[in-house]
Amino acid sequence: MNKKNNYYFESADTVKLAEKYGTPLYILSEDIIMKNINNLKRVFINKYKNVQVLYASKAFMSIAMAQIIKREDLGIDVVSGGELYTAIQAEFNPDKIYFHGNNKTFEEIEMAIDYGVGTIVVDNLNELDMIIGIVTAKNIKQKILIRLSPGLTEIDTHEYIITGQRDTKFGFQIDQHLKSSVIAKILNEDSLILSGFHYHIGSQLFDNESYLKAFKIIFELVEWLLSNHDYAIDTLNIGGGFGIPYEEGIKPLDIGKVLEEIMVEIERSFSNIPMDRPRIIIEPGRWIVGPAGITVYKIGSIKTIEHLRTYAAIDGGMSDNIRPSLYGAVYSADVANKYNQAKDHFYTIAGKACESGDILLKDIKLPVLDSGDYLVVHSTGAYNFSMASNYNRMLIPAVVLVKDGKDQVIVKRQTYQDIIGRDIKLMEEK
């Protein structure tokens, strides 16, 4: 959207926001977040019985974001003590918190149990033993899901964001050890309630082929558990990973169609065995918040290397968006203050970190750039703030939430004092 020559994000003038709050600046649209949540309610929550949506908080987590998810009556999944603590500070109902993670510490597990977290997703035997020890000592019962690796051999996404293959750090392999040892141990433990299974196959998926393949593998384990232990699970968490378009020309995922095809297969499968279909959980994170975010930068130096390319440097880079350097993520962009001008010049947008690999956008067509222009990078709501760092002691940007043309800071920009706040000077030698 644009008025005059400035780029408007929903109803917010990005140039005015950049001038008001400084750059780099993360901007989130609550209107877009709500549109995505309401879409999930329409195509999933209100369409099927006994289903649940958890927001995957690793995509973007703050107290304000947790408050939105709480207000909309969704659950939330967390993967660390920090994410858990944030949810609790937002007064999130602990019974709607699911605690994930492949290496939860004793302190994190105890913290979750003391907060009354509804479900812990068990990743490994070491963790299982810690949970049993803690809940036994406290004389309480704890609901758990077992995280499984479906062992898929081909998943159409980047290798860094595949999680459902056999060679993975996540979850239990579906083998005889799981059946004869792990599950038997859980079922014989009075302090644990086995709610069911969880699996997640990867991120940025645009069709349901992998979801359907994974479900069929997990369903065989559900059948085995029923026939061998007369035990019917009440929860099946099929994960998230629903893709969003980052580049221009990529067709958005029809999440309603994908979920419908998955649910048809799930309903058909459970109708053929003597148990009720369990609660089905999905965990969208990026899909909810990714398209709801943009990042605004200020253009600094512009350098042309004859017959090669022109570099335009921004006042941020890999410290606020590691994804291009980490796994070649590609974005689209506009010049906020020249939105109506023709994109007829090629630029490579370089970050200011002291790394040759700090390239945000390579050979992208933009209007003629001048120092002081504002660059808007689209679909940065997921994993940019979450993965931000202080590399080169650069400051982590502020996050501004916009709704109906109004704006408010929901995460303050770091200061240099924040950067050194935990530093301790050397003791003077006597």
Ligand code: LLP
The other form holds:
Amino acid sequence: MNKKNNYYFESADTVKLAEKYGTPLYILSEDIIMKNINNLKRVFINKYKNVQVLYASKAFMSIAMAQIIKREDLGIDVVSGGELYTAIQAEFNPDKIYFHGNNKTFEEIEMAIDYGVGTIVVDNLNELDMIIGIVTAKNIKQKILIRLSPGLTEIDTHEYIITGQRDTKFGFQIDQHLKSSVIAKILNEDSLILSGFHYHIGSQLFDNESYLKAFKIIFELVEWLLSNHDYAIDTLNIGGGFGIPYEEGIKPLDIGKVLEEIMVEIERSFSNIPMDRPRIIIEPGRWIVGPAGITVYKIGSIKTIEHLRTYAAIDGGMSDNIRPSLYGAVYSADVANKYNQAKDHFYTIAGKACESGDILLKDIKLPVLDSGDYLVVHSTGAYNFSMASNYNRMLIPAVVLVKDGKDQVIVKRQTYQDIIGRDIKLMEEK
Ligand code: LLP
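Moving from the form predicted alone, what structure would you give for the form predicted together with the named molecule?
Zooming out: every chain and molecule, the one shown earlier first.
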């Protein structure tokens, strides 16, 4: 949608917002978040019995975001004390919090148990022992899922965001040790309730081949547990990872179709064994919030190297979006104040960090740029703010939430005072 020459993000004039709040600026559209959540309600939550969606809060977390997820009655996945604390501060029902992570500390586990977190997803033996120690001392029962590594050999996404292969730091391998000691120990432990299994195969996936392959492997374990221990799990969490298009021209994932194919396979498999189909959980992060975010920057210096390339530099970069330098991620962009002009010039958009690799977009077509133009980078809602850093002591931008044409700051821009806020001066020598 656009009026005059400005780029409108849903009903928000991005130039106006940039002028009002300054740049760089993260803009998050509650309308798009809602569209995505409502879509999940239609194709999953309301379509199947006994299913649940958890929002993977690592994609974008703030108190306001947790409040939206709470209001929409989804559960939430947290992976650290910080994410957990944020959810609790948003008054999230602890019962709907799932606590993941491959190296939860004793303090984090105790904090989760004290808050009454519904389910802890146990990743390894050390953690298991810590949980048993804490719940036994407190004389309570804790629901757990066991995180499994399905050991897939090929997963079609960036190697840094694959998690379901054999060589991974996440979860238990499915082997004799798991069966004879880990599971046996859990089943013998009065303080633990084994709710079921969890696995997550990777992120930014576009087809369901890996989901189906992983399910097959996990299902064998479910069957084994039923026949060897007469134990039927009540929950199976199949992870997140649903991909979104970042570049123009890429078709969005038909999540309804992907989920339907997965659910058909799951229903079919469980109909063949003497137990009820457990509750199926998915935990999308990027898919809910990625397309709901954009980042607006101001163009500063423009440098042309004759017969080679023109660099246009923005007032942010890898400190607010590490994904291009970390994963080679590709984004699309527009000039917010020249939205109707032809994109007929090549530019490379450079960040302002002291790092040659701080290139946000390489050789993209834009209208002729002038210093002072506003650049909008699309689909930055997931893993941009949440992975932001203070490299070069750059300030982390504000996050503005827009809904029905109204805007509200949900995370304040950092200040220089924030930057030095935890610094302590040297002790004076006497
Ligand atoms: N559940 C578990 C256990 C996960 O490890 C993840 C992501 C998710 C759910 C959510 O995945 P999603 O639906 O958002 O793809 N920083 C990387 C992504 C790392 C994802 C890690 N785990 C990126 O910027 O692409």
